[in-house]
Structure formats: structure tokens, C-alpha cells
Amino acid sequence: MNRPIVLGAGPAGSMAALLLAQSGARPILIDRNQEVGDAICGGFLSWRTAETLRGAGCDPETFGARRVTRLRIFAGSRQAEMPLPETAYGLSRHALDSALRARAVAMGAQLEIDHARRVAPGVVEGKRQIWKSPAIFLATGKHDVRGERRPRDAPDPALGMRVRVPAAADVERLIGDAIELHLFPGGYAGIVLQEGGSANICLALRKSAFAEMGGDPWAIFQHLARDNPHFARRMNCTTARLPIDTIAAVPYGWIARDTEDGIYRLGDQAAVIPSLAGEGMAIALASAKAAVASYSHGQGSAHFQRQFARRAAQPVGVAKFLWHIAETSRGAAAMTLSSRIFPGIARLAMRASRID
């Protein structure tokens, strides 16, 4: 089989399948789930992401995405607010992934449902069957597949948690057209409204902080609300114990600088930018475009991976630096104060953490 295989039908995989189909390559798009899920990360679409999606025929506003024009930063009782360089959007991963998967299939990608057990050059071993191709586009997001695992050797890795607060007048009034960053020792929470008016609250927390707070996700959200008044107002919009989605050991800051022959690593399999930058979806789509271009020009997977690693180095490095500052009490206070007094610094950081 010479048809390229795309493993994973998230944003990176679906975009790669879409572009491959447009080029006449007839890709096979494999995903483990027939029904599109709602992944934890990626609910904020930067202006770069929106531009790329429009170019692929998927305008976020047609799926009900909420416009985001401002950034708010909170650290304890301190806060700062500034306009974004350009209009961004809040959109659930369910809506985004559904649109991109459907677009890829409409363009000619063949969707197959299978659970990949192992990946090696030229081979995807699935639960249903063995898939063979000289070109495999690995786009499994934050979930690794045996044979192509990313290193997990960080001494104190980050954990991801997400809760969705239902739409309500108080939620709309508090958040409006802003993306919010709530900073606290050991982590941060990002909040944005999405289609339908619900608030998506994503929390990144060091494993050590998670353990110190007792290890119960809902109790951790409540603990953070007690110590952070602005965060408490958002959490007080609901009295129910809401479902919380979690993901362990997110390797923030990791970049794939090389790859095996015929394996193109996309999205979080190529570079994992700390989520406070809000650039994860842009990196996913940019990696898909670059990988397909490299494949189409016969440049090979190693060429693509090295080139993309160089492109990702600045935004990932800047976001990692900001993350390390933001997760300390003094750093968070300084970041909030400087953003309020010198908003140009914050805008510069926003632009520096975008993928070129």
C-alpha cells in the first residue's frame, strides 16, 4: 500500500488528511473513536489558527465560535487586562474536530476506525488489522502509541484538568469576550467561553502541587477558589459537583528534533507548547501543513521534523519561560503588575509565542 496513513483524527491529523486528499494522495485517516470526542486542550483558537482554518474552508464562526478580543491575567487579588493583537475564538474541541474530520472526508480521505497498538516505520499495528504505508503521519495528540513514545522523564510533570461550567448570565457577565489566565503557585487555569456560552476551565498543575492539595480534582478546584477570589467568582457560578476530565504527565516544552524514516510527527507529537500561550492548535495545524508539503516535495520525514523543530523552538521556549515565571507567587505577581503598567510587554510576549 502506497497510500499515506494519518493516525489520529484530531486537528493535526484531520488537517494533514485534508491537505493530502487535496493533493490527490488518497490518505487513510485512522482514529480509535467513531464518535468525535471533546479533548481537554485546545479550546482557544488564536488569530493564526483562525486564519489557517479559514484557508481550509472551516471558518470558526460558522460553528458558533465565540469571539475573544481581550486577555485578562489574575494573580491572587491582582489583575490586568489588555486587548489581543487580533481577534481570537473560543470553540470546543468537539466542534473543531468534528468540522475538520468531516472536511477531510469530504475532500476524499478514507476514514477507518481502529485502535493502534504499535507504530513502527511502515507499519501501524491496529486491533482490527495491520496497516502498511511508507508514509505515516503520527497525530495522536497527547496520547502516545507503543513504539513511538515521547520521553516522560520530567521530575515534576504537569497534569491537565478540565471542567465546563454551564452557560448562565453570571458566566457571560464575568468572562464576556476575554480569555482569562488565573495564576497560582504550581500552575494556572485558562478560562474562555465557547459555543453555547459555556465556560471551559482548563487547569495545568504540577504533580507535586496536585498531591499537596489531596489529589481529588474537584477538591483542588475548590481549594484554588478559596485562595483566589477572582477564580472563586467563576467557580461559584455553579453549586453542583461537575464532571472533571484529566490527563497525566503532559510533557510541556518537548520538541521532536528528529524522527524515524517515513514517520511524520504532528501536533503534540511534534511540539508541546505550554497551554497558557494558547498556541497549541496553531502548532497542530502548522505541523500538518509543513509535513504534507515536505511529503509532496519528496523531502522526507527527517527533513520535515528538523525544519519544524527550528520553527517551534521560539514559541515553545517563550511559553515555557512564561510558564515557569507564572507558577511562582512572586513571578505571577510581577507578570500581572508589568502587564497592567506596560501592556506592550504582554503583547510582545503574545506575538513571540506564535508559530511562524
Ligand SMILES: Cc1cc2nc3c(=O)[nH]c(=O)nc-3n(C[C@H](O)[C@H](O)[C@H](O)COP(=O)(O)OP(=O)(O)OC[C@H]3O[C@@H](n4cnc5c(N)ncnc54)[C@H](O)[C@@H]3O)c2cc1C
The other form holds:
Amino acid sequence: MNRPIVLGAGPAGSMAALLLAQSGARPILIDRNQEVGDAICGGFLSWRTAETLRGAGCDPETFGARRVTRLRIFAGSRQAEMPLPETAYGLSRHALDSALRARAVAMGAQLEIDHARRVAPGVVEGKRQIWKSPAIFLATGKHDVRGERRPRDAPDPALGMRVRVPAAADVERLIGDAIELHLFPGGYAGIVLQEGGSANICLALRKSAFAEMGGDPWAIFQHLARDNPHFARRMNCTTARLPIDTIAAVPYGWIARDTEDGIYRLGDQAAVIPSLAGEGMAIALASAKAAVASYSHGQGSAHFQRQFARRAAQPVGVAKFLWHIAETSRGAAAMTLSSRIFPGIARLAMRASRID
Ligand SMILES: Cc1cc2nc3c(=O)[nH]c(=O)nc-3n(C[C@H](O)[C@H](O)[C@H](O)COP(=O)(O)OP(=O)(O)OC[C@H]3O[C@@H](n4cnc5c(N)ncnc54)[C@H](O)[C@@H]3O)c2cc1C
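Can you switch from the form predicted alone and show the form predicted in complex with this ligand instead?
Full complex below, order starting with the chain above.
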């Protein structure tokens, strides 16, 4: 079979399937889930993400995305606010992933539901059947597949946790059209309003900080609210005990510098940018575009992977640097203060952590 296989229908996989279908390549898009989930994510679509989505006929505003025009940073009782270089958006992953998957299918991608157990050049071994193709676009994101595992040697990896505070006048007034970054020792929380007006609160925390705070996600949110008055005001917008979704061991900073013949690694399988930058989805979409272009021009997977690794190096490096500064008390305080006094530097950092 010569039809390309795209494994994983997250942002990277759906975008690749959509572009392959547009080019007439009749891709098979495989995902393990029939129902589109709601991935743990900050839900911040950068201006680069929005631009690529619009180019593919998926304007985020048509799915109800909220406009985001300002960045607000908090460290303890300190605060800074500045305009974003360009308009960004807040949108749930359920809304985004559903729209992209539907668009890929509408353009002609064939959607199949199967759980891949192993991937090797030319073959995807699914639970349901074995799929063969000389071109496999690996877009399983955070999830590794046997045969194509990423190294897990980070001494203190990050964990992700997410709660949703229901829409309310208080939430709207406090957050408005800003993306908020609340910096804590060992991690940060990103808060943004999404379609329908609920607030997505996504926490990325070092495993060591998670353990120090007792390892119970709800108790950790409460603990952070006790020590951080601005964060407490957001959490206190509801009295309900909210459900928390978690994800373990995110390999922030990892970049695939090479690949096997016929395997194009996309999205988080290509480069995992620290989520503080809010550029993971832009990288997912950019990698899909670049891989499909390489495939269409017959340039091969290794060529694509090396080129993309070079493109991703700057944003990933800048985001790693910012994340390391932000996760210490002194660094967070300095970052907030310098953003207030020199907003131009903050804007420069925001631009430097985008994928070109
Ligand atoms: C805490 C946190 C906060 C973040 N916040 C932001 C943010 O605000 N903005 C931003 O731009 N980025 C953010 N990111 C990054 C962003 O979530 C990822 O970069 C993005 O999801 C990568 O997309 P992807 O398509 O590569 O993978 P994914 O979104 O993980 O999609 C993978 C797909 O593959 C499928 N799949 C997995 N395994 C298999 C299998 N074995 N067989 C078949 N199908 C399979 C899954 O069902 C899924 O549909 C954040 C990340 C974290 C961890």
C-alpha cells in the first residue's frame, strides 16, 4: 500500500492528514480514540498557531475561541502586565482537535480507529490490524509507541495538571482577555478563558515539587492558593471541588534530531517545547506542514527531521531558559519586575520563543 499513514489525530496528525489529503495523497489517519478527547493543555493558541490554522481553513474564531491580547505575570504578590505582540486565542483542546479532525476527514483523509502497539519503518502494528506504508507520520504526541520511544532520562521531569473553573462574572472580570502566568517555585500555572467563558487552569510542576507538596493534586492547588494571593482569587471563583486531570513525565526540551527511513516525527514526537511558552501547538502544526512538504518533494524523512530540529532549536532553547528562570523564587521575582520596567524585553522573549 502506498497511501501514507498518519498515526495520531491530535493537532500535528490532523494537520498532516489534512495537507496530505489536499495534495491528493489519500492518507489514512489512525487514532486510538473514536471520541475526540480534551487533552491536558493550557489551551493558549499563539498567534503563530492561529495563523497556521487560518491558512488551513480552520479560523479559531469560528469555533468560539476567545481573543487574548495581553500577558499578565504573577510571582507571589508581584504582578506585571503587557500587550502580546499579536492577537492570540484561548480554546479547549476538545474544540480544536474536533475541528481539525473533521476538516482532515472533509478534505479526504480516511479515519481509522486502532491502537498502535508498535511502530517500525514501513509498518504500524495496531490492536485491530497491521498497517503498511513506506511513509508513516508519527504524531502520537505525549504518548510513546513501542519501537519509537523517546529517552526518559530527565532527572526531574515535569507533570501537568488541569482544572476548569466554570464560567462566571468573577472569572470573566479577573482574567478577561489575558493569558496569565502564575509562577511558583518548581513550576507555573497558565490561566486563560476558553469558549463558553470557563477558565482553563493548567499547572506544570517538577516531579520533586509535586512530591514535596504531598503528591495529592487537589491539595497542591490548595497549597499554591494559600501561598499566592492572586492565584487564590482565581481558585476561589468556585466553591466546588473541581475534577483534576493529570499527565506524568513530560519530556520538556526533547528534540528529535534524526529518524528512521520513512518515519516522519511530528508535534511532540519532533520537539517538546516547555509549555510556559504556549507554542507546543504551533510546533505541532509547523512540523506537519514541513513534513508534508518534504514528503511531496521526495526529500525523505531524515532530511525533514534534521531541518526541523534546526528550526525548533531556538524556540525550545529560549523556552527552556525562561522556564528555568521562572521556576525559582528569585528568578520569578526578577522576571516579573523586569517585565514591568522593560516590557520590550518581555516582548522580545515572546517572539524569540515562537517557531518561525
Ligand atoms: C501541561 C501542558 C500545558 C500545555 N499548554 C500548551 C498551551 O497552552 N499552548 C500550546 O500551544 N501548547 C501547550 N502544550 C503543548 C501541547 O499540548 C502539545 O505540544 C500538543 O498537544 C502536541 O500535539 P500532538 O498532535 O503532537 O500530540 P497530542 O496532542 O498528544 O495528540 C496525540 C494523538 O495521538 C493519539 N495516540 C496516542 N497514542 C496512540 C496510539 N498508540 N495509537 C493510536 N493513536 C494514538 C492520541 O489519542 C491523540 O489524539 C502544553 C503541554 C502540557 C504538557
